[in-house]
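First, one chain by itself in structure tokens, the form predicted on its own.
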Amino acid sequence: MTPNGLVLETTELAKQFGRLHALRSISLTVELGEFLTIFGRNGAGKTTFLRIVSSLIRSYSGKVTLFGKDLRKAEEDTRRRIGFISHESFLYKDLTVADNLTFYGRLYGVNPLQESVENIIARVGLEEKRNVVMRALSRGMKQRLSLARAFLHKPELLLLDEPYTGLDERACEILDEVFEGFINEGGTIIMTTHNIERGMKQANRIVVFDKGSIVHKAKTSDINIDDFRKEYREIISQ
């Protein structure tokens, strides 16, 4: 059970590469069954916060809560409950779609095993791909591919950075229907996008970085999207 709805809590998190600031002072907090938009224009630090949460990057300053625990101190169990699709697929190339689930499977001890992998592989419509090897596949089937690996485990917090960037109309509408499934199911989702109409779509909330600091946050239900999309033009162009 997540401690008072919360399954992330940011406080003063920073991060720095070299004499880069990364992030900068980022408090931020996600409840459960949340579905949180982060936009931002490209180095604003939506990256990297995804990657500290994560934990593929493990050094940085300020505090990381996941689940009521500080990610520092956080054990395996507590990071198996994140389920990341990035521009890296963590995909290997020479096996095929059901040889690729079929590893993440074991490695995550999903049981029953075979059977898990058939059924996502069916949810996002790969059935006629299973034998393929992952190099054969087009832009969007890696996208399915990236995406039913990110799911096999059956995560609670969902991170999604740039999920929608060179995909069909057919393959959007597919992450759609997982994404939307995914929430009503009682997950939570924290997305990075360019993409306005896709970023607001389905979120309770948005923020918006620049130069590693938050520098807007709303509530979806409170944003005209015109007005919205103007102002974003306004920060991005500073």
Partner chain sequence: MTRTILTILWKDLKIELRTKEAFSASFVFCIIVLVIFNFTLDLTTEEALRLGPGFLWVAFAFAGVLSLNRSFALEKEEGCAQALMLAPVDRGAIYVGKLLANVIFMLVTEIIILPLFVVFFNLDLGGKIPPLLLIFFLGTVGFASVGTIFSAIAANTRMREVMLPILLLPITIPVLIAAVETTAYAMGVRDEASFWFRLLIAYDVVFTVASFLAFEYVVEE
Second form
Amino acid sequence: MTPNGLVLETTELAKQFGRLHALRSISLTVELGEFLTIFGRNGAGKTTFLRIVSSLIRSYSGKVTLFGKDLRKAEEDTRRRIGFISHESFLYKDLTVADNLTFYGRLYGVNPLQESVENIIARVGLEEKRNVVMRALSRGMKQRLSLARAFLHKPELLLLDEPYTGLDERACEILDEVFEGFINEGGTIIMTTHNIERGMKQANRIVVFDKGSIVHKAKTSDINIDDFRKEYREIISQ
Amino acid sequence: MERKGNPASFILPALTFLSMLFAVYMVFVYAPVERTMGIVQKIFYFHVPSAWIAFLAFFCVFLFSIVYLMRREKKWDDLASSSAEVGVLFCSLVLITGPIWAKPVWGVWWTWDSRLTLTLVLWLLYVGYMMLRYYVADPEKKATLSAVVGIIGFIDVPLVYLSIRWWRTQHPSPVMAGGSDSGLDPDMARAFFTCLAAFTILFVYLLMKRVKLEKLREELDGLQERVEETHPK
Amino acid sequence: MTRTILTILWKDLKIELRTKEAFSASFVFCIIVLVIFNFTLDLTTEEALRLGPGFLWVAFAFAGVLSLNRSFALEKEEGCAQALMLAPVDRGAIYVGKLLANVIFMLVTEIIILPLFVVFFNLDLGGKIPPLLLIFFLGTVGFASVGTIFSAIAANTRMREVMLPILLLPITIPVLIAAVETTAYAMGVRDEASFWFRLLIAYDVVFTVASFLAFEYVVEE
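And the form predicted in complex with its partner chain, for comparison with the form predicted on its own?
The next block holds the full complex; its first chain is the one shown before.
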């Protein structure tokens, strides 16, 4: 897929507006099959980083290489290979389960559309709710539908922006199972969070952002979670 | 943080002051009093240059907005938003001096004359532009959104002018006596162009001041943040 | 490109068919405006014919603001606007899809209001309907072309409902005047309107293209 097995490589990625430096010279690589967690407090630049990688933000300096291609030159192609999950559902309240998925399936050019939609509805167990509007779903079903939406086009790289925000314990566990399955199938994940337990659980590598810079990098296998918690608290209390 | 001692920073305010002084002399001493309108005609020397500055300022908003969208640097947004503010100021002056002039000359405070109406529509457009800036919190989002409004709004100006002019011809109003378009006395013309030049210098000066103010405000925000970081409440 | 436009249009129509929010708001609003005009101005049939084009477009413009406001408010609700930007599609196509949907919503209201207007003021417009519909279409495209991009802009502000009319109405003055004058011509109250007809088309072209090009900046983060 990419010559050197890198899904993402950023070189001196920076984002500045006036006095505000959202990101300062971030150089980072993510390999195929990795699960990278980005920690940091609010305003540390985590979300900005994900937004640049997903081409929601287009004015930045430095270079982003995704799937071996320069992001500036292959925006639409890379967007097709990325799945994005945030704490917002990205669903239309007044469309049915099937219509929501059909809509996004069409935008992503999913083929064959009908079959893929039915398959994913079955996979998340919403067959009986197929023709129910999203507004009328329970919270759990809504979450399953939003996951189905993110996976419908079979992304290779999953970007997770604070996915646990506002979820209860059970819903968080469902997410973790889904992420584990995705990694086992050969996917790559980059997640931002400030929840240390959740962020450490499945990641193989972590970085900590502060004031737009990387202040800490480690492999999870080398980290003792209690030490890291202390260290993290020190970093963010500066 | 050099703030004083820069010789260039004296030239512009001094030039503005002297040229305005000279303009006032030209208007009230040098130029003759108009025969039919009398002393009230003097407002013409301020009314028309104000309108010129308003147009110039809105054209600057348009240009700076385009450059901003291409470069994405805050300074272009500062220039655009400062131009808009100065433009609205002079636009307001036109709308105030217009009726003051119209009442004694035409006998009415307001007429839906095409130039006056265009000025009013411009004023509405750019007040909207400033309100938009006020209601968007994120500075970069604010810059981008208002740049789009600044561009689309200016493209509209010729269409607004055309439509108002044509509308005027189809909805005739009482004929106005003593139009100011009849050839200008050469002394009056000299005074007028002096005013035009002085106002243009004033515009540049105000624009620079407004941009500087924006920079200082930004600097202050930065300092405040540092204070809050080192001395948390 | 066409696939994206149609997909967006399909989605907006589907939502509208289910909720009927844009339609019911603008339709009821239009009727209220006509009723208020009737009471505040106490019109005879001739007066209604002379002033009618103006009434209609005042009603259409304000009702249009109502349905345009909703256009991007519903995209913001669950972060859908962001999801649209994440999709591998041309952002200009999203604009065109939304524009088409908005034009359709506004036109449906206008087409239903027209017979009511005729009945309320005892007018006889037999035969003049097809040219009127063409003018409604052209005027609505012009109004909605800026309206769609400004709806996206207003959706980012704290005072969405107020910001849209304040930004939109002054900019649409040329298209509104042109629409009123051509409507008057089509109703037989004015003899000549070729200038206005050309202005109407020029406005449609200029602002559809300008908004199409500027749209991607508006929806960027």
